[in-house]
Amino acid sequence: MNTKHISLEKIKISDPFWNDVQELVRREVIPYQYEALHDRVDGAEKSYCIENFIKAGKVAAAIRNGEEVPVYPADKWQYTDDNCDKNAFHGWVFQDSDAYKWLEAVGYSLINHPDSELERKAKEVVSIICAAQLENGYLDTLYIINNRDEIFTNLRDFHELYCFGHLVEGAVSFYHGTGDRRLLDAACRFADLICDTFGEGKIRGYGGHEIAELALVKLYEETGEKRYLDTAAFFVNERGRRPYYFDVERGANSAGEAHHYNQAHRPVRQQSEAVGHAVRGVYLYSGMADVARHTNDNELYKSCLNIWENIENRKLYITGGIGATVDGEAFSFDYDLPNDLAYSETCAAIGLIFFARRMAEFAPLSNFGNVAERALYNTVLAGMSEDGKSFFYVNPLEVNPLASHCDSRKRHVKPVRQKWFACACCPPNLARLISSVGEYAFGESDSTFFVHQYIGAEVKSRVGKIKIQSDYAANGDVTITADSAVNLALRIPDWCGSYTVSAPHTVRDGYAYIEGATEVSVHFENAAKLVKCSNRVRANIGKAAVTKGPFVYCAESVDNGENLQMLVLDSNTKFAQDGEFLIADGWHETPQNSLYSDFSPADKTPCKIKLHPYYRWGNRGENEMQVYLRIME
């Protein structure tokens, strides 16, 4: 059964938990990122993003006027004051995408909450971007500023198609939020150029960093222009075929299964394991699922399902994070989920939620919503501070600040959030997802309204007007009312030991299906509990994590003292609630100064162990943090 998410214009969020999060993004994160993109945040790494568009606009104007334009090298991933001319492109090759993601978040935010001043600022940014577009539709500031002759000559590394993808997503959102078509028209012109450039009998290439695939499908859904869908399908189907295109553009000949990093090591229908750069991977898999749904390609969907099952059952952190290794920001081998070396990029968790929604649209199975929920309430929310002005790129499950400062293997793990990043993909990604969270909560078929995430809202569905009153995050209570009898499908979360539904229902694929209801109340028991890993996960033998409802909890040294590795919980421990905290009886081992000694049980002192929701860690200064605790059976 195919379903479709419900557009944001038809959703009004009214939720005691998510309203606060969205307001934080609207009031703090979006304005802060606007200043960061303009390089006006003291102490933050420079973005150069808006500066590049202004430079590119001047180049585009000079070209139109027939003036000679200088050429600079386009041969690096990052361009700084130290390695390039002051008039050349600056920043990372994908710097344009930060502005597009910011505009996407703005579009969603304006749908939720009109704001004339924010709209004015955003339209100024749109004007700057549109002025940079070349007459043939091309729009990428690196090549416009530095060297027009090298356009589309390094698809593997230099992110033109990636930036295009974010342009499309930003343009569609901004049009829906403002009615201003300028950015959407610019995106269509660039898309037309791409369709004319790539395909059968043309360049048989595809992007090194995927996202153009899902973006072209979104543009097809927005405009009805079928060649956008056809080009998305071409990019998906061409990927990984031999000769490898990334070799063709270099005159190389890779032996064996090359190009795992870009998920281009074999044709996508032959892929069954999530490999390579985790963000690129889930963006590709999202595009594959989109193409499969629109073309009724069951073989392609099966590949998506195999990859999904590999992620969910062998490569997923309990926090919903993916990408276990800093080497290539990548998926590691099966069951390799180190806590203190975890990469678990914020963008990867966001991309996993994109993938989950698209899989649910092809076939509504509850495990898609379960995983999306885990990522949403834990890794995604952990990615920004409580004041919305600092961010995590990496989301580990264990932190020793001393190791982060002294051990080069762990320098990617930050004990405090950063103001900004030169590679700033994560902060605007957070803003756009949180501002559009309603589109990931609900779906509809011709006859049924689906609740994938229990977020309080008023929704105008094709089956009727529906109100969801939710205290799900706090105590698992949800009430759903409709203005007329409707069919409902309610996801049963996998953390729930027992639940009650006030109406007759049948359970299928993890959803409770209810026919002809006008009001339904649901209670999901969300008692705190211990959760263990497979014993194939070497890092967590003899350990367990504490969860309550959708939230994972952690210990911080600000509450429990140093050396969190010495904390021990009883397997039968009972948890007490104290505001945001869980309190449990446990022990703290006595530190041993002798490096080696004859074995004897360690001395332990009874203590109260205080646990905090994982998404809130690191907001009280630099300190140790640990998700998995040792268990005494």
The other form holds:
Protein chains: 2
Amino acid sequence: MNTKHISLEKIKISDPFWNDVQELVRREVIPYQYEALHDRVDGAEKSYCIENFIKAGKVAAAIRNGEEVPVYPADKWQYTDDNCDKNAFHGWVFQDSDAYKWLEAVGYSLINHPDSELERKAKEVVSIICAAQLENGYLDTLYIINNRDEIFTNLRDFHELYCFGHLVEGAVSFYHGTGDRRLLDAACRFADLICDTFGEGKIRGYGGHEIAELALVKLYEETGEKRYLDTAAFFVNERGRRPYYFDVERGANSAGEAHHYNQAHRPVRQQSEAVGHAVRGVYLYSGMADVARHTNDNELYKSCLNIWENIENRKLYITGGIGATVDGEAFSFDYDLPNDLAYSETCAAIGLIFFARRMAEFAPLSNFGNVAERALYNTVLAGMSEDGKSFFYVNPLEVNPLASHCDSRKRHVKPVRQKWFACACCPPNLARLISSVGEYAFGESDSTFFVHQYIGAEVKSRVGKIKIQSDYAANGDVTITADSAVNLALRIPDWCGSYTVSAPHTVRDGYAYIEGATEVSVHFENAAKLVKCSNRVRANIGKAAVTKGPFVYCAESVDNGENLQMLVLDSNTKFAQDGEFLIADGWHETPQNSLYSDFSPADKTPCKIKLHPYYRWGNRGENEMQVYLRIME
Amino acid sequence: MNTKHISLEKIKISDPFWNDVQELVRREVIPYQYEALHDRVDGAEKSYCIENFIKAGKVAAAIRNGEEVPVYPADKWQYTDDNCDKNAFHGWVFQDSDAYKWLEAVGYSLINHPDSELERKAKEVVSIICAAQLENGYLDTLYIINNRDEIFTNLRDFHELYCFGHLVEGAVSFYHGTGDRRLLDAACRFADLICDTFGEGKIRGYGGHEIAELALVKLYEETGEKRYLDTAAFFVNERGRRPYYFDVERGANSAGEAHHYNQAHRPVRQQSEAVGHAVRGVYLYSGMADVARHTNDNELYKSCLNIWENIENRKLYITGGIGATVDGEAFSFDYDLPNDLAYSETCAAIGLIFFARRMAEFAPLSNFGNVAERALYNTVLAGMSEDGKSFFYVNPLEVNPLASHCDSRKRHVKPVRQKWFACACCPPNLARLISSVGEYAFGESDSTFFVHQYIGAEVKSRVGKIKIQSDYAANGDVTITADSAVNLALRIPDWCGSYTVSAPHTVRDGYAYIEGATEVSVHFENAAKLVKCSNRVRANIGKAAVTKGPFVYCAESVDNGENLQMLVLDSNTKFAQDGEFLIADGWHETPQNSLYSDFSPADKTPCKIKLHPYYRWGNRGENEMQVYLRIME
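Show the form predicted together with another copy of the chain, please, the one above being the form predicted on its own.
First the chain shown before, then all remaining chains and molecules of the complex.
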């Protein structure tokens, strides 16, 4: 059964938990990022983002005027004052995407919360962007500024199709938020150029960093232009075929299965394992699921499902994080989920939520919502500080600040959130996801309204007006009312041992289906509990984590003293709530000073272990943190 | 109390355990390495070692004849056909040392076991080396072949003083093994040049890879030439002073404490923590202890002792390995002893044994012998396969072959020994240590014969002729007889719970001191037992290792099935011996297929756990290995 998410204009969030998070993004993150794009944040590394669009606009004008335009090298990932001409492109090859992601977040935010001043600023940015577009529709400032002759010659590394994808996502959101078509028209013109350039009998290439696939489907959905869907399908189907395009474009000839990093090592229909750069992976898989749904391609869906199951059952942190290794920011091998070396990039968890929604749209199994929930309430929210001013790129499950400072193997694992990143992909990605969270919460088929995530809101569904009142995050209580009898499908969260539904229902694929209801109350029992990880995961043997509802908890040394590894949970613990903390029973081992000694049970004294929601960790300065604690059976 | 080790000519090893190991080195390793030095091993990367000496000999002759000599760059760590002229130096900057280490092993071996054919081959090698020496005494083939003008201009990186150190060690051993003075004379000429070049009022430099310090002391002990000791002391005392010499030689100005990698970040007397490249570290600390002993420098000794205690109490694997991180092959921070990411280079464990002997010579505390024993019976012996034909460079305490193949973070962790290494430091280092193990076993003061390691031997000590009959490795039994009444000091091993000494004795600093004995029998109770690691070491929490006598044991999957992490030791286990294996009681957990589930004690079935001496692991093909196993209290 196909379902569809509900667009943001039809959703008004009013949720005690999510309102605050969205407000933080609206009040702090979006304005901060606006300043960052304009290089006006003291102490932050320069973005050059708007500056590049302005430079590109001058080049575009010069070309229109038939003037001579200089050429600079387009051969690096990052361009700085030290390595390039001051008139050339600056920043990372994917720098344009920051503006698009910001505009996407702004579009969503304006739908949720009109703000004329923000709209004015965003329109200015759009003007600057539109002025940079070449007459043929091309729009990527690196090549416009530096070298027009090299456009589309390094698809593997240089992110033109990636920036295009974010342009589309930003344009669609900006149009919905403002009614201003300019950026959408620009996106369509670039999309038209791409459709003219790539395909059968044309360039048989595809992007090194996927996203164009899902973006072209979104543009197809927005415009009805079939060639956008066709080109998305081409990108999906061409990927990984031999000869490898990434070899062809550089005259190479890779032996064996090269190109894992870009998921281009074999045709996607023959892929069943999540490999390579994790963000790229989930963006591709999202595009594959989109194409599968629009073309009723069950074979392609089956590949998506195989990959999904590989992630869900073997490559997923309890926090919803994916991409276990820093090397290539990539998926590691099955069951390799180290806590202290974790990469678990914020953007990868966001991309997993994209993938989950598309999978649920193809066929609503509760697995998709369950995993999206893990990612959303834990890794994604952990990505942002409580004041909205600093961010995690990497989301470890165990941190020893000493190791982060002394051990180069863990240099990526930061013990506190950072103000901004040279490669600033995560903060704007967070802003756009949180601002559009409603699109991931609800769905509809011809006859049924789906609740994938329990976020309080009023929704104008095509099956009726529906109101969700939710205390889900706090106590698992949700009431759904409709203005007329509707069919409902409510995800039963996987963490929930028992639940009550106030109306007759049948359970299928993890959803409670209710026919013709006007009011339904549900309660998901959300007592704190101990969770274990499969013993195939070496890092978690003999340990347990604590969860309550959708939240994973962790211990921090600010609450429990140093040497968190000396804490032992009592498997018979009761849990007490203390504000946002959970208090568990356990022991604290006495430190052993002798490095090696004859075995004897550790001296330990009973203690209370104070646990903090994972997404809240690291807000009180540098300190140790552990999600998994040793447990005494 | 100063003591001195006993030179090899006075020791005849006859030990059921060590005879076999020495024979393996004599029959397999030394001949194999001879072929490797000559680039005659099929499939092994070329060494170029002898080839370089031949090239350098031609240059030296040309210089003597006043001929024009070409110049090549001396600017890389490794020189190959791809990056240099075919007539230039080839291989690594430290390639000369391989020949010296081989000659050192040969010298020891010839003392232990005369062999005229081996002696003939070694003398040929010595002839080739001596022909390469310049008239001023300089002898390093990289600079002789490539550029005489750049001699001693990059002490930090380019290993001239390192190769010199190995030349001295090889020369002294070769002289003792053959009576042939040629290489010793060459070493003295090079030493004279070094003494003329470095010191107060001369170049204030020192080697980037330490060893010249201990080598100069050895040459002083061999020749009585005081300036060699003085220059060793200069190298030791100058190290780490500001301005940093490694900055001076390249016109740099490092802020803060640079040069940790080379232990040159501060004066050695202000160092109390083992840092940087582990092999370099222990070579330096050995030289420091040597200088301290010969100059009665208690302040310097105190630094050595502080560093020793830092290693012994915070940076030592149970296997005697040191240098926990691959990054810089270096000591990590205190208590950071990961099992699966371990570096624990074979050469570092060997260097630790060098350091331990020198510390015991300054003052015999049993700690030194205890730690040396750990290293010797575990990491060092593990370095070589049971057929003497393959070697470990890295000695992990936990291996999952899948991780070694798939996870770039563990690429250094090999699941089986390798035939030879491009950087072939460990195999010849093993050969020289094992061939000279007697020099690490015994010591003497004016009045007392010391047994640091219980290796069966006949020893001509200055206090009398002493015979050690040892079944120490097998059952902890040792009998010591002397041709006349002697004073004995016998190390009481730290693993031993109870022991008996057949003669009246007093215990001091971990040694049993016996006066005027002609026969003493000792028994060290060596039952298999469980050992725990301090709970400050995060990797080993909730786990235990098994030891028996000096040996650490490990589980291998060839004996116990895959997923060794699912094994749990019973803390009340009895142990049974089965040939070389120990059999312990425990459980095997049933694999849990669900990645996350509500906590419940793992399903497990009682099983026998088969344990193999660590030094024997990896001789039966690729398989999982774990030293530490989870334990149920």
